[in-house]
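Take a look at this single chain, the form predicted on its own, given in structure tokens.
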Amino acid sequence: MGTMEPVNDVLQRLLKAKEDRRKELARLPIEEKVKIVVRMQHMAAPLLRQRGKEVHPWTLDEK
């Protein structure tokens, strides 16, 4: 049998790499961080539609 990473160990390694990833996202501009929300809406459009729910995902203008 191989040897387990104590359940422990993972869990600290997930937290940290979410700790990461948040303050990643917040050193963001705010121009990234929305483009980031409007692919976000994009991607949840169709499954919400599935749903029957009406959705208008945001459109940006790329210059």
Contents of the next structure:
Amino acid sequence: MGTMEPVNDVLQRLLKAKEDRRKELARLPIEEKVKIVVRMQHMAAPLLRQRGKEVHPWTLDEK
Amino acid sequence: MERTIQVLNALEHDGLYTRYAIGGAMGALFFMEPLLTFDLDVFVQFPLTAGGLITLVPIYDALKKRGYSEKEEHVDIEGTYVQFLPVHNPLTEEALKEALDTQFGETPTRVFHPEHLMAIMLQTGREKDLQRFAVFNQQVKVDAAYLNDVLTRHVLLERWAQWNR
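Let's see the other form, the form predicted together with its partner chain, since the form predicted on its own is already up.
Everything in the complex follows now, all chains and molecules, and the chain you saw is the first one.
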């Protein structure tokens, strides 16, 4: 982090980390993915409603 | 969502439809990274009627008896917005017939094969299908021979080639 690097190397590393993170998310159990989707719904709903779209974020059933 | 699936299983058990499977964005979610969606698309096969007509009303009535009301073709079942979609062409019929048995938590359910999800994205062909297809194609390992069979059977090889450019 502290040393200087060429910008392309930094970008490549960042993009690789992003891709790895997405693959990691894709491998999560479905139950965990649904929790993430519901969080996304609650984040997106106010913005979508501002645009006039009617949306219904889900509620999670916790055991 | 597990309780939602339990209700879907109960409706199948009660004969409201002969078979169901999860498709659409939530179906894709079983295989790819989380993506924003507000609908659980449930594809259903109805028992054959003499006239060959179908109606979703018996499903909505059965759900109403259980305390879940239909609103604008969606039903809030245990906090999840569900849309029931009758299989409507040879591709969705095949996808439902060959759907994978899986689990959500401890509850059994079914989801479309990734190869059928891809074929349906290609066939539907909306902008959001194209975007989802691109990510799905990158993240999900598919059975190339099975996919080729599905695309050939449903005349989707040309679009596959276009979208893979």
